[in-house]
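For reference, the chain that follows is the form predicted on its own, supplied as structure tokens.
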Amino acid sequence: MKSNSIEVIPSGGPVGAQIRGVDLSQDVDDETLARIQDAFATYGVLCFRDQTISPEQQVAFSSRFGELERLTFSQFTLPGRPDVLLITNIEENGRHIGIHDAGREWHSDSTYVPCPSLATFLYAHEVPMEDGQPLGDTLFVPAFGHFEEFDQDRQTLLASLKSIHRMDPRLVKEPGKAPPQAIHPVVVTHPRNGRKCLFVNEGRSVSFVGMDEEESRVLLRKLFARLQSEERIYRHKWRVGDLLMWDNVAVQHHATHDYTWPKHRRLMHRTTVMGEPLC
């Protein structure tokens, strides 16, 4: 596979692009990988359509971007593959075989830990359909490009703040155990491309350090409204064989839950690149 065979097709919005001319079941040479990495740094979300890949091939490609998270104790990983998480609404014997209800609010993955995920890769095995149309779209918005648009006073305030991120208590499986939480700067410098990004999100950010609850709530609402503005949204309509990758620092995402079991089936394999402390 040569780099001159690939094509980058921007979505037309502030994030999102399709990569054509890459077969991820084959080895990706360094020059091609460099072009993909450049596109990833620019667009934050990349889609590779019509792929036919095994879990091992997904892991191999994802690993080119960094060390993968391994979920050793998760009951929702692929058997024998602690680095492949099942995102699915499928039930067997009355029990969910994977994570079925995550992402109902705008969020970035794992911001409630000290080193949030850097990049997520999601491969579509089954996509719910109705009347010939796919269901379960995933929406993305950029976290970059906002800070520079604020006036100097607002920039100074935001740059001085840290926010508390907490896992949704509904996802804590052990009764009585407190959900994990972490503290991150509100404005972070992307570790790989240097962009200034707003690092608060509706699904995980609960308050600001040193600010009372009501003040925190008011400011968070304003920031969420800005981040989620309709004109910035990229909507990905899934097809079987899509491999979608996104940058968890540069973008936020939201899952559309407009499908139901057992009428509709959705099955995705997720791999995730570990992040690093943000500053």
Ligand code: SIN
Contents of the next structure:
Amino acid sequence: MKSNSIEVIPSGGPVGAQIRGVDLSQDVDDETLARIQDAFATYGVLCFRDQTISPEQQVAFSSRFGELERLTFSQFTLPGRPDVLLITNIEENGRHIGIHDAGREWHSDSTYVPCPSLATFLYAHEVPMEDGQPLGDTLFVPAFGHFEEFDQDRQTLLASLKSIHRMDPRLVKEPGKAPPQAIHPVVVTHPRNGRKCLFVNEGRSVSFVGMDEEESRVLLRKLFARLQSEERIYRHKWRVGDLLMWDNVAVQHHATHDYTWPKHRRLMHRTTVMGEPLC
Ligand code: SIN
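Alternate state requested, the form predicted in complex with ligand SIN (shown: the form predicted on its own):
Everything in the complex follows now, all chains and molecules, and the chain you saw is the first one.
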């Protein structure tokens, strides 16, 4: 795959671009990879349409961006492949075969651990349809481009704050176990491109360190409203064969759960690049 065949088509908003001219079932040469990395750093969400890739090919491509998370204890990974997670509403014998309730609120992946995931890759095997239209869109907003727009006082305040991120207690499977949580700065410098990003999200951020709950709630609500502003949203309408990759520091996402089992089937394979402590 030669880099001169690659085309980057921006969505027109602050995040999202389509990459054309790359076949992910083949090895991607270093020059093409560098162009994809540049586009990723600029747009935060990239879509490769019409791909036919095996789990091994998805792992091979994702691994070019860093070490993959291996979920050795999850019952929702592909057999023998702890690095490929099933995101799906499919049930077999009355049981979910994958994670069926992911991402109902705006969030970045796994911010409740000390090293949140850096990048996520989702490959669409089955997309639910209704009246010829896809269901289960995934929405994205940028976390960059906000900090610079605040006045000096607000910048100083936000730069001094840390927030507590907690997993939704409803997702904790072992009864009685406390949900995992982690503390991160509210303003982080992106480890790969140096952009300042707001690192609080509606799904996981519960309060600020050293601030009472009510005051925290008020400030969080303001930040969420800003982050989720309609005009910054990129809405991804899925097609079978889409490989979508997103940057969990630069963007936040939200999954639309407008499909139901057994009428609709949605099956995605997810691979995730490990992150590092953010500062
Ligand atoms: C997620 O939030 O990681 C899943 C997104 C999706 O299924 O659209």
